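So this first bit is one chain, no partners, the form predicted on its own, shown in structure tokens.
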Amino acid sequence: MSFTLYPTDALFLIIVASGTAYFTYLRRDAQLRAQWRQVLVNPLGASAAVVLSLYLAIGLCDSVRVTRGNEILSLLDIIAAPLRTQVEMTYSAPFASTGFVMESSYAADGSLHRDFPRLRYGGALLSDPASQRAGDLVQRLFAGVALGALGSGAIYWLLGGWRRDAGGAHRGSLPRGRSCWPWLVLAGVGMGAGVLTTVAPYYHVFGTDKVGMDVLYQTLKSIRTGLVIGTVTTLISLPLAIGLGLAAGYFRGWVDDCVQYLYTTLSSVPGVLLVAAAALSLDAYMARHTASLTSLEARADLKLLGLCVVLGATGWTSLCRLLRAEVLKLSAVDFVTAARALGVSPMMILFRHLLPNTLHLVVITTVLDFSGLVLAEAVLTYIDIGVDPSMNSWGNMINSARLDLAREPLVWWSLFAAFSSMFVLVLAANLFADVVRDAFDPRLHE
């Protein structure tokens, strides 16, 4: 057993890492230390945390993998192996024990008649299921809320939620000043996590899809991608948007006029376009080089991680218009002409002055344009300029759904998974850049 690593998932934890120590500096700068202090107070910014969190502990589960044997397995895979080995044969509805269309099967008097056949794992451990489901989802649903009960109280204990004075009583549940909204939503996650946990080895919480595939599964596994499109495509566009912008700014004249050129030619230009071309682009260099792309995910790993660098080297133009702007006020600020006179090199100046003072703007630019990006990725995929077909995301899921929903009876639960995901996700990551904006825009303050 070894590790692999492919490109995407390098630069994903590359970010985690950038974020971690991110947030270990905060220790040395009591300023930022306040401000997400604010952030973590606001009821609904650690309500959105704590479901972000449930979202990139799941992408950073499915982005190490290990090679066994001959096949390439994330942890995800292997902590979800009963999701990912249960294949039926075709649809089934959520928590069925009988296939969605009748099959024909001869009795053994010979007659042919025509039933819901069972299915191999959806409620195989049910002798009787019309009489026995709804007793064993029962039981199973209290064994997770339990289970799910515990895990959030054992995560409550970890996070300091009981504190004990030096004389060793309590001092409460919640510290002063918090709402009990964040331990609500993290008791919620835990629960659901431990009903899933209970009950998604033994049936399809969200039915099949047409080739038998656990539709959850499925879920599970696009979050992986729409993170990465979120992050990934940050992290490319982000040292564009920020050196540029400073730039223009700070120097003016002739470095402002070509910067100015530069983003105003790439925002005249249909982002649909540019993504389609690169698409195609991308597509014709894979058929010209099938011998050094070893396996169908290294293909398609490479596709996302095009559709990412396309993203990013399009999308810094507008927080680079901004920081130009900002850098313009900034430069005629007393501090600023205090350096330039004391003879502080122009780099100095740009990274020691210039940067602290627009970090409001990065941070709110970036946590509002994540949600953008996830749903890009989906509409994308949608008109097939996105990621590969054979890897899973929302955008595979809802344009595969095409078809279910002309079906006759109604196969909908493959867009609801989808849908009702990427809206979590989407929610979440709006709900946390209001508060993040609130909290770092020195603007509002004043």
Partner chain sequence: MTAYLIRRLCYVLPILIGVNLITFVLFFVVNSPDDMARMHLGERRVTQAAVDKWKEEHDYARPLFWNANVDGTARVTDTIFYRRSIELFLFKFGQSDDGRDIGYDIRQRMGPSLAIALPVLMVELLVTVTLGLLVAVLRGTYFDRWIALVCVALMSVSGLFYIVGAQYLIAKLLRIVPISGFTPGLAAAKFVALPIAVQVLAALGANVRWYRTVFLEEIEKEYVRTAWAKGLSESAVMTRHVLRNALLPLITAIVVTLPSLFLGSLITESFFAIPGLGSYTIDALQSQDFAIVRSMVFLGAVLYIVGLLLTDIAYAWADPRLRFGEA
The other form holds:
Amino acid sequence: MSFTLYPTDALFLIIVASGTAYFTYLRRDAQLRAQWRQVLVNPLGASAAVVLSLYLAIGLCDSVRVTRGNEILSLLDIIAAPLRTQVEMTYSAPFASTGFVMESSYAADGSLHRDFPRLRYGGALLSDPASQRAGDLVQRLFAGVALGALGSGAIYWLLGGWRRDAGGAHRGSLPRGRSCWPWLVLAGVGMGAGVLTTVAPYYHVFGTDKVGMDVLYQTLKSIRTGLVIGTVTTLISLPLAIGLGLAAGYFRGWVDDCVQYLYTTLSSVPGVLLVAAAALSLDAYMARHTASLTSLEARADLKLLGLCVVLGATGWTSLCRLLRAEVLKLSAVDFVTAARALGVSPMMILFRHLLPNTLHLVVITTVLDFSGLVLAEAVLTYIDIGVDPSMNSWGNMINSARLDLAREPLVWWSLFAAFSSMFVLVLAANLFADVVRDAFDPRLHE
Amino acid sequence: MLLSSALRVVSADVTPWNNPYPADNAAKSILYSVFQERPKHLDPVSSYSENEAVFTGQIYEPPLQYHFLKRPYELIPLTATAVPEAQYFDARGKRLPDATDEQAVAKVIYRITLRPGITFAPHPAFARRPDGSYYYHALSPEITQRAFTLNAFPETGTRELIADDYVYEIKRLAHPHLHSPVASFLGKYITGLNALARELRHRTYGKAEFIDLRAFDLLGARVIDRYTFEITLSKPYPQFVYWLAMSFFAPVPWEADAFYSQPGMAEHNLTLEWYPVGTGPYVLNENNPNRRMVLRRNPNFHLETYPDAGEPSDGAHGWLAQAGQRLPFIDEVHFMLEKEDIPEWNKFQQGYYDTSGIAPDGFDQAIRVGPTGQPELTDTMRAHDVRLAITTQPSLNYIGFNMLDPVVGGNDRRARLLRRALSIAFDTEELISIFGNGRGIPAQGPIPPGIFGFKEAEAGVNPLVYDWRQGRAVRKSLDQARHYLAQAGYPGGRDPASGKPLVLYFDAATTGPDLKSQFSWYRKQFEKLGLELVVRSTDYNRFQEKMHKGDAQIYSWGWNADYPDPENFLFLLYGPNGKVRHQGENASNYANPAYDALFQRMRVLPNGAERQRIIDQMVALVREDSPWIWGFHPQAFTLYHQWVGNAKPNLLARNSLKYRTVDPVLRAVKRREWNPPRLWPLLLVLIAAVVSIVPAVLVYRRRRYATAL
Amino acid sequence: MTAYLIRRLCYVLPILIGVNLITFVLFFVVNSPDDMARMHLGERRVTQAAVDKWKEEHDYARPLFWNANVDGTARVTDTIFYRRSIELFLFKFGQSDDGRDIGYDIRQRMGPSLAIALPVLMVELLVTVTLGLLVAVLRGTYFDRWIALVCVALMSVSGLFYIVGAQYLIAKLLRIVPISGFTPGLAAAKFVALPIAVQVLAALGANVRWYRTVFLEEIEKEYVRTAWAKGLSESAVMTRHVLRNALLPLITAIVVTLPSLFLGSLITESFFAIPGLGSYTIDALQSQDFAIVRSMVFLGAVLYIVGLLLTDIAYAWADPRLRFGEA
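Now that we've seen the form predicted on its own, could you pull up the form predicted in complex with its partner chain?
Below is the entire complex, every chain and molecule, led by the chain shown above.
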């Protein structure tokens, strides 16, 4: 058993690590700490944070890979092994115990019968599904809820929700607002997870797709793709935006002219077209230069990285513009002029004085861009320039499930699973972004 | 009766909201169909694809055609007076009775005589002034600059079809700028074609102007008199006569070539690829690949009548009702652009398309398997009185092994056993049922049903993969496959060299999201034997390149019959057709001298007991060697509405639209009946929106009241 | 004013050259003409001779930037970059990789794209400005908060969902409009109604939020407070002051969206089989037709820049200092 690291895994882990580093760093900075506290005190912000951390945890699990025998599995693959391996013949509805499509079978006497076949795994432990299924499901539901309640209670306790001193002031590591919403969301998420652990190994919670793959498993696997696109892209665009934006604002003159020229030119090409053109070029390039990679997964991963690079290289302009303007404003402020007069080196000024004072812009833009990127993945994949077709992603799920809509009775679960899991993530990200902006945007505090 | 038909007309006047066509088209004799992709080539010399034949088949007329109703497929004359007989001559010019002694034959002559009085459809290329000169053969740049469609040339003319036009087209096959896909193949047979190609290449190098091919001689195609021409082959090719029913041999008037070759025309898409000119029942009236393509009745179409004899059951289907009547029946055929299956399928259900193949995902909705195991229409479909036509296509989809590959290839015992084991494990029946909704029959060998040499039932079963039990073929057990695998030296699927599962590679071109599930299904088949299958998917062109270099290991491939002769399938395994060494169609590079010898004898024999005997031997040989997992013969399920007549599927006749009928009045009535709009949910939404504004207004008023205070 | 505009125009030229350079790098340097030829000739075994022939036929058989084989200025002009760029500047798009006249196709497809784009623009303005004003008026109430939440929810739904859902619900289940297709003339209304509705709905959340911010910013300004204090009615304040002063940011926003409107919504058009520029681009992307994609990128950039110029003019016109030539 050994670990395998794909490029996007590495970058994703780096991002998570630097995120953690950022939060460690902000322990020292009273103002930042207060701002983040304000985010987490807000019921919406805290609820969104709970949901986001769940997605993040799943994405992380899916980014740590070990080699077992001759297959490469992520931690998520191992945890969700029942979902991965319990493959039916073809479509089955959520929680079903029989198939969705009638099948003919030959009896011993050679006569032909046509019936809904029993599923190989879904509800397989029931001897008579018609009478037992509902009862069994309810039983598992209760067990799951109980488990979830216990689990989230434990987390609550770990984070110090119950610890308070005599004055009633809060001492845990999580800030405590007046609202109980975040805790309700935590409890809800926990119970949902609990129900999944008790039900999912025995039923297909989101049904199965055309070749009998569990839709829940695909949905879980898609989370990582969405997160990688949302975050790795930022990792690529941030250095460009920060470096060029600060330089342009601080040095002015020809540097400013060049940077302005660069971003005006880039942003004058309509976004989708530029991304599409770049992705198309990159795609054609990779098709010729990566043929040596026999592993489908490695190639798909490289393509994902390529997509992130393209999105990042084309998406830095708006932040750059904001930063430049902000630095222009700040350069006139006393502490910068003073520093300059004292002969502090420009690099020092840029990174010690200007960068921290524009960081709020970076944080706001990053969080705002994230949800847009997650949504963009689906659209790009639909027009064939997104992630590799072999990769689990919401775009691919929607793309292949679109055809299901023509079936009758309707096969709705794949589409539902993809859209709803994407919706929850994006909604949480959007709400979080709102709260972050409220907390960080100085204009709103005037 | 009178009253009811009057009512029908009245009710047909009100067009449903979702009718995608203009309301006044409802009563016209128009057939509505679809196209998914712009047909790239409408020039008969370069058009080869199925989606192009839909158009070229109606516009051009080669000398021969397939009988619309008769089965097995039968060649009948179209513009010719008779189906030509091959005349064999030896080196000294002496006539030979047949081609059984292939070496003795030095040339083969087909003499074709045309029916007089056939004229081309109106076209500006033929337009002449009273003094006989052509209107549009010497256009000034100002005119071509403003011309974007043929409408820029209002004058049209016509001319009688003569033997020259056919010979002209055969010469065009050799034209280096026209890139005919069959030039190199036919060059092997038609005398002098390659020589002409060389000469033309020399003459046209670096030039794009019009070359009048009438000035060049081609030994293999000569005009005898106004209505007669001869085609000469340098070696026997009994199946050549089928080529005379393909559009490659359709007439092209030199005027068209001269017209389109003028400078500035090609830049504005004014080419024969875009605006064809022929003698067929329809002309391409509108060619807008962004939206629709319209075929309209050719006013000059010669007299041709509906056949009066067919298969015994044809009368019961109503397919003989129009016997003896003049073709074509429908005035216009509108092909609408539909890139996606779903809208197409939905519009068919709403009555806006007249026929439809069934999209795989609409299948359950349309078809169910009846008590006898036969597919039949669902109740919804029956309620709409939709008709179903099922035909097994003369084609084969198979999984091939590259015989040049060191692991799965080669003709030693190990490799043969390995391939045999895989043939058993690969559950074609499940493949058909999951990915084709049961639309296909498992293949027992290379020859599909309906083609001479195919054997039904027990006599046709491949004994290496199936057992015949209780009147049906049953796939052999996995144990048998494992047994073969162990004998091949891979017990339990393990490679003795590494001790790990044997890794095999499947090479494929990724084309869509649906393939992902198919690949995972393939992997499952190999896992059953403990083998590991790695899918190496690349883009289409790279995949082709791999096939050409012989770098592929296992691949999936298909073949559609060009003509209904077993030669067209058995040649796919003929050694000298190997893909890597000879750039042929033998994608597996299979080469077995015994098979090749039998093939050479088989191809020149007429259908009969002797030919069947040789074919049986050949099939037995390739079953033994298993260069392919035989795969399946796909079945086409075509649905058509009650108002469409003469929809008998004919998979070889490309020109079947002229036989089709349509009842527009009945169609209009049914469309109205099926498409009443449902408005109430929208009204509900509207009401909800209005209601939700009420509290806002209340708040606003309260606030104003407060500020006023 | 004129001097200002001329200065702006001069600024545009290097940007166009830059755009050209970007597309050139993407389409000729990352993928050389040789690669393109191989891609398109893929069916048969590709020899270098065949590649050269394809390049000859498609006018790619020149060096990229510098032609050392000729003399004089031809060293620069007889190159792919020079020829292809100059052609683009003159709006000569040439032929697509499968031999179609791109300029003709673009002209043909402009109509359907505009038939969707213009109504979308108008309906969107009407709906979102109304809602934005309404929300701005009701700021701070539960209605405002509720709308804000709905907006975030609307923003969080994938655009694909709107299209797939609307097509299924309105066209298939309720049978109110045709499922897909297009026809020229007035009859197009029934084909474009649903795509228009879908596009407006998909952008609704983000738009309403944005307009709300714009209007609120205005409302909080000094002069509005003065107007309030003077006792003007709410509706008078809103229409006469707030809306009028918010016009400039509004115009900017509209102008910036013009090119994307004109180029058509890529996805919507291809879902509803509208033969516009959007589906043209998608088809080109899917068939990897570099010539078309390159033309569309350039066209989009030109439109954007024209839009920027228009905004400048609008600002200049609105700003008296500029109008009277002081600056």
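Positions refer to the first chain, counted from 1. Worth saying up front: this structure is predicted, and the values here are computed from it rather than measured. Here, rigid core means the biggest group of C-alpha atoms that superpose within 1.5 Å across both forms.
Task: Displaced residue check between these two forms: Gln132, CA, 2 Å or over, core reference - done: Superposed on the core, Gln132 moves its C-alpha less than 2 Å between these two forms.
Task: Core-aligned CA displacement of Met89 at least 2 Å between these two forms - done: No; Met89 is a residue whose C-alpha shifts by less than 2 Å between these two forms when the cores are overlaid.
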